[in-house]
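This document opens with one chain alone, in structure tokens, the form predicted on its own.
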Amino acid sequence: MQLAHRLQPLQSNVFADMDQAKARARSAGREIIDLSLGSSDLPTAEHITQTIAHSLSDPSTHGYLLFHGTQPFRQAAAAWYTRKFGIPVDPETEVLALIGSQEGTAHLPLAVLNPGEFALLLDPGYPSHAGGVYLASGQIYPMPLLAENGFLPIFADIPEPVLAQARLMVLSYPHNPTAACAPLAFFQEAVAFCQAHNLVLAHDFPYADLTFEDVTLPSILQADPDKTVSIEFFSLSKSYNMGGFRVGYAIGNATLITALRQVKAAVDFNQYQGILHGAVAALTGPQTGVQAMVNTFRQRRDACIHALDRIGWQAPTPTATMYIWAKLPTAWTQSSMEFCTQLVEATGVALSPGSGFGKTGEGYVRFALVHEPPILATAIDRIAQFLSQV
């Protein structure tokens, strides 16, 4: 049997080779710490799920939801984006529900690129966005993004030749898995670039809510508040804990919201209406769930700074997001995978190796915080008796 030549970048996925690890420290006996995945342990607030709970009993959400079902959706995250960014968004022709915002930006590419045609990609960055345009048949081009740039790509460095092919230029801050975060005059110079060269802007902003500190966290159509070259990707996993229910929405140009609707039309209809109904619970009912998760990451994020310096490893505490990004240690010689299936294994910590998520990810590690400050300081702990024997 011959499949598609579009699989063959799809093969290879560092993040399966870390789930062979961990069955194999699980099946050695070893009690896994797994600090691999950005997957909140954190549960969704009641009024949310007591809302879907209802809508259980109600048999009008039991058939398929098409486009004009979600509209109630649609408008609590139109009028969500504007009380919090002061920007209009029209939700009929501005707004696309999503099973996930990673539905939504592994998709885009099939609307926007043409076989062999250029996206502008993080590297690092997120493995669905590099998914979705060779699924797409496109070609990547990777903008490094390096510390001393404050891991900001920088736009004059991309050769001409690529530009002229490229349709698409793909960011996300906070970023993952840096967590680096990007000033408005940053977007303001993406969109200007975009514009220039005839590029779709999409932003990933899964994180739109999780910052620490008195950091403004800009959205890209504040940027480009015309729409004329943007659409932005939002997600409730992180800031309302509903990972599992899988739903998000794009906000953004009303052409590329039709371009990606028509590819949803082809590969599904919509999530079950009843998580919808929670949705709209979780955008328009109280907002304190919000803020008690930010709270409950910066204590990890403060506790998982304060046991790496404990242990000599230093690395920057992050202003936003659930990860750290940390260098490893000078004592360590070989790659990031070796030094995360290796710990794994000898210890049962499990941490992401930063070459998962593009080659300019090497020499990092990412820790996810995703379990409780004493947890956090067992891993590190079980870390530190690692190095020694290094």
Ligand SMILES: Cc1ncc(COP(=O)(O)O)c(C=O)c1O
Given for the second form:
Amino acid sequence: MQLAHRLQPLQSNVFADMDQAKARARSAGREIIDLSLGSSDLPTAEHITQTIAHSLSDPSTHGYLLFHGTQPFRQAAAAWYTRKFGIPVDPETEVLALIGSQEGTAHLPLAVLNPGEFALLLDPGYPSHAGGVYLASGQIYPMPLLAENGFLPIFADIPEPVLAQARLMVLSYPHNPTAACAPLAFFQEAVAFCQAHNLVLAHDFPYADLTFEDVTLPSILQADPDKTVSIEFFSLSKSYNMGGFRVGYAIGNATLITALRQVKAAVDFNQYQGILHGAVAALTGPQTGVQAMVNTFRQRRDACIHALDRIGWQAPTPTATMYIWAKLPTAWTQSSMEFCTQLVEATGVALSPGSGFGKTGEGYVRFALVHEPPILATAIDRIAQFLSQV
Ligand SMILES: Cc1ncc(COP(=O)(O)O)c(C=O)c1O
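Now the other one: the form predicted together with the named molecule, given that the block above is the form predicted on its own.
Zooming out: every chain and molecule, the one shown earlier first.
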């Protein structure tokens, strides 16, 4: 059978190879401690699950959910955004419900790229950003993120011929996988650059709430309050532990919102309405669970950094996200993929190889803090044992 060429870059990926290594470790009887996936282990708050459960017995929620049906959700999202960032948003024209933010960022290239045109992506970066560009038959220009630049891209390094064919730039801070944060001044530079070069600027912002500092992280729309080129993607997966429910939203330039809605209209009828009712309860209800989630990840971050320090593996302490981005130990001379496959097969501890997020991620591994501190400590003891034998 002949499949489309655009599928080729999606076929081999580091994470599929890691899944096989995990399966081999499992069948060899190893107990797996999986720190490779950024999927929160925390439960969704009861007032949210009860709202969804209540919806189930209401037959009016059982049909297709068309655009007018998502209005209460759009209003809740707009109000949440304005409360947090102080910028007015029109729920009718500037908000779009999504089946998770990943769905939105992966579909956006279909709305803005013609085949062969370039998207400027962070390297390392979240894999579905590249996946969406491949599905739209676009080309990727990876903007390398280096520690010495605070893991921020240098726009002046983008070659002119690439810029001439580029239509889209995708940013995402706090950043997965490096956990870097971007100041508002960087977003202002990005907006000015995209305006000057006629680029759409997408900002993937699922960790908007997951910060350990007492400041609100900047939104891209604070650098583009008139929403001239920008669209920002939000998720309820991290803030409200709702990853499995698949709910997120986009806020931004009305033309981009309409274009993305047109792509989606060909693909889906939105998720189950009860999930959006639960999301409204999350966005408009008590926010104490958000703070509890942040406190949990702060404790895990501290426990993990402390345990790594104890075994002589220094990694920067992240100020946001649920990840630690650590340089491979100096004793290790092979690739990040070799490190992760050998580690999981020998110890059952699964980490993500930096190369899975892009070429510039080589030399690093990512820890996802998705277990309690005692399990993290066990994982790091096992890593110490593994390293003592290399
Ligand atoms: C940068 C980034 N974007 C999107 C997602 C997925 O979010 P959602 O569950 O809303 O699709 C993740 C999840 O880890 C992420 O790290």
